[in-house]
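What follows is one chain in structure tokens, specifically the form predicted alone.
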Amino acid sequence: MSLDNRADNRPIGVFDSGIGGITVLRELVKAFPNENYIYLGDTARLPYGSKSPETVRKYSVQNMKYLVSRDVKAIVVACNTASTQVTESMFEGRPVYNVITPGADLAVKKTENKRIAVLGTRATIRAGSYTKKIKELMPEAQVFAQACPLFVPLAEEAWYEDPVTNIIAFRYLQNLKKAEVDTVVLGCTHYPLLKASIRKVFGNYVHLIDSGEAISQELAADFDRDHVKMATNVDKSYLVVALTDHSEQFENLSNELLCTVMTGQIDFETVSVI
């Protein structure tokens, strides 16, 4: 079957409360360049890390059925706090992907000595998934949690590396540098826009999982095993974000961290998810 007549350039559907799906984003655009794309930005509801896992659910379950709507070929949970309770799976026809999953997987890969890291959302750490997702995968691994809750507003004030942070950072992460860890999961998408203070704690030998790099790895095999079809678009891919409540701020730092990785179109609108 020729490429031309296996294309699908219906969007891949993206959700998170804020900024941190952007994160996800960025790296599927950067492996899937070709694709377009719907960002749904749930600011009016942020953030979900403080929410019970019932109001987290409920959110992603409206999230999902709105990207639906858009007619998207797929649905990336680029959330962890809503990938605790959003299986990968398949919704209304469409498969679900979630950062859990890939990101765990990916840290089992790159431990060596076996002592891995979770740094997340107080959501995230309590519902303990990717405690348990490494165990599954390496039942002698030995996982360290931490919640990292000031992350997130630090994250979206785009203080990626002010003197405040790497305080912050220190005083949350000290004691995971004494545990001798060797792999830390970024288990919030809002976290690696603050990888230059985390690094200045544990230093350049630690290897730091992105749930972007993670999550784009598991789809690219996907679309090699053909569960997903691959768009042919070339120099006319589009991306829409839509935010449940409208914010220039949230506007001027996705076109930042875009900007070196989208070449087609970025449109805005506000709209509601309910």
The other form holds:
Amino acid sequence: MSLDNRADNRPIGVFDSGIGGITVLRELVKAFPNENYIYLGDTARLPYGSKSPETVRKYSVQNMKYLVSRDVKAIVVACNTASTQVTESMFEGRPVYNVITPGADLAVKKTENKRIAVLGTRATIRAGSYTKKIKELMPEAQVFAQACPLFVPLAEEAWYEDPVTNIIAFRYLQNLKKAEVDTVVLGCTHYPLLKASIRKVFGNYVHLIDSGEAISQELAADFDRDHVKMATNVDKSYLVVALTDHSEQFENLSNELLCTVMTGQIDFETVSVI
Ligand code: DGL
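Given the form predicted alone, corresponding form predicted together with D-glutamic acid (DGL):
Time for the whole complex; same chain goes first.
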């Protein structure tokens, strides 16, 4: 804990199964450049989207316990699949931010025709959390949900702008395009990496809702309310990327995705969360 009562320089803990959560981390670093971060990528057990709710819950609790053991001051569940199973707002004394509520909030704020698409992993779509939340906030909204399981391996493979990705995006999304949605929730943190292909299907005028942007707004509000204390006097903020299985591909991709926003040091570690 920081000695200064007004500051808390402990890191913010962020976790996902793989590279997707880096899209959330990128937004957090942009919004709060003075914070320190520890990113846990559960690469050994990726993907979460094809697992049962019980397994996803078990992995998420293990991940959160691990982050607590690294003395984080807050936990960001940078994974929609995990967010469907992490319902608590506090975990072992730390505030927990899941991506579903802020994503649904932002979608409802953006839509004009009240026709909203939700894309996600099979597990996220099966859980129905976005549809429920959007309907709570806007009962008259029409929600169209679509699982896009092949998007996660395409993102992990860094096929961000690739003819194969374009074809798969078209196949998953053509019916939603016909449904004339004006807002599309990217309900998996891997999907912002495939924005170019998703935009090709929907065109330039749909609102794409990104978990990272949504959760940054929620965290900013909590910093303002002093629910979480900001880090101050951090000369150079640091980021630790802890992976449950070593992956050179992951290191290269995350360096590439973060190099424009992260000025401080990035250290990679291989860890066990069990
Ligand atoms: N990035 C995760 C999500 O937001 C899931 C990817 C996976 O492991 O299936 O749902």
